[in-house]
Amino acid sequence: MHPVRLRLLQLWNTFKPQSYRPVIPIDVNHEALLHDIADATGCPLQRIRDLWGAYQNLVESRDHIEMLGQIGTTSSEEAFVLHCLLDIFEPPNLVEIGAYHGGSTRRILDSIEQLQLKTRVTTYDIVDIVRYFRPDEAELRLQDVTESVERDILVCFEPGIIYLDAHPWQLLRNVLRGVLKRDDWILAIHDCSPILCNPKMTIPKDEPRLISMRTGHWERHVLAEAFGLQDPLDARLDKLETDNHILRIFATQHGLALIMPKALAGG
């Protein structure tokens, strides 16, 4: 097929009416979430419960839900998973890939303040449209790390937590591959819910600008490939272990995935 006609066909398949129609849930089973966090991290359930109580006060006092939203962004429940990881592991660094307006960064910074940690926050994006944090609170680096994630993040920073909230297929694949080679970084990935997974993606993998909730997201496709499953909607993907890592996808609004070295579990 002629390249121009192929490109037009790809665009048509992207935007024409499809059977895939994501509906993001508003409510989350908080009790189940607390148990799942405790199970994944090896942390005592009571400690997670205590963190949850204090975290609710933080969300209310900082007006997170009203100011930052819950749908189409990092929700309070998803930010709480990161809050727990910060408290349990006290990482020297948290690296965020995909800053956008900085809403998730704001939640992370407020968690660090409440927990009285010295975690350094560095966030990456390719444009500066940040609204919710100041340069003295977190460093924004305008850089595409798709081809340099190992050199510029995994080797450059003292190991800690990576929060990946960006959708390009190659970026997701490279970050995940780099982390799975190591046993010292914790990776959290947003938008891994089955609800956001279109098993019949029609957009090309090299067209990140076309990715939206309407098309479906690549996250579960990349995770399934990395962990040896054929179907990105396979329920085994939500709770899986290898010899060296665990994978958990929490049942939050958008599905927050946690990839953690087994050596760190039980922190």
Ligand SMILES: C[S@@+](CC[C@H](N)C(=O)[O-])C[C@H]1O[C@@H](n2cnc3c(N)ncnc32)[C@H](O)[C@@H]1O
The other form holds:
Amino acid sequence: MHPVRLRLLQLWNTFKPQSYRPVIPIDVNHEALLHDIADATGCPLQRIRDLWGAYQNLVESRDHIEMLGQIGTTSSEEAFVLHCLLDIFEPPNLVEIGAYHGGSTRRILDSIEQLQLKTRVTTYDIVDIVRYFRPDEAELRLQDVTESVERDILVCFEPGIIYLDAHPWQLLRNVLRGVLKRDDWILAIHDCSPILCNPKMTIPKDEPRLISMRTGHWERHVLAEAFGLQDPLDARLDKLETDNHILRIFATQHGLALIMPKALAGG
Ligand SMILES: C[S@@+](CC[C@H](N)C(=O)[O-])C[C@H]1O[C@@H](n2cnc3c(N)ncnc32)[C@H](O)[C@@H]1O
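Having seen the form predicted alone, the form predicted in complex with the named molecule:
Up next: the whole complex, starting with the chain shown before.
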């Protein structure tokens, strides 16, 4: 897009009187979240409860909430879903797409340490503004994998977990498509709550720089298309399954989606 048109659109999206103004909920129903994680993963509820207890100590001792925040980044509850997946599946690799300052990477690294796993963390971004982890803790790769997700991630790494927290429509579509063709990768996607979904997106799908809370996010649009629903706000998107995969969207602050091969469910 021409830079002048881009700037005008940015100004318009910032100042126009919008009917779309998401308010992110701060509180999460923890009991419901623990049940939903147990249900989605097939892991006994008591094990999830025990993990939750120990996880509270981790969040407190590492000062996660104070240091990293809860809104506009991966919250403790969302990081707990990743914590459970790490504990249950003990993956050799966790690949993050969208590091930003590395707040989510910090939480993931602390989980791996507490759980005493050997999981290797690789995180992709297109800019280097990392603050919260060191290069010897996780590898930051400055690369846009939109067109190469299969070649550079799905085939290249020993399968594990992908945590996708970057908003471009094409990137979301390509990662989701790639993962759904396989039965060995688990995918978690941030920002899938109905609250962050503007059903009337006014920005072009091929313009990644404009996406913000004030425009709405593409995540549910991409999920709806991939799972055969017309309306991104359709509540069936929060819990559905295909022949090979399950999809759950956990009711966290920003909505965390889990796409898991059925072959792996069952704990
Ligand atoms: C919402 S932030 C990530 C937040 C971080 N995961 C956290 O919880 O604190 C999104 C990040 O995705 C990055 N990003 C945007 N397009 C990308 C792409 N094609 N590939 C990798 N990262 C991308 C942005 O530069 C930005 O740092």
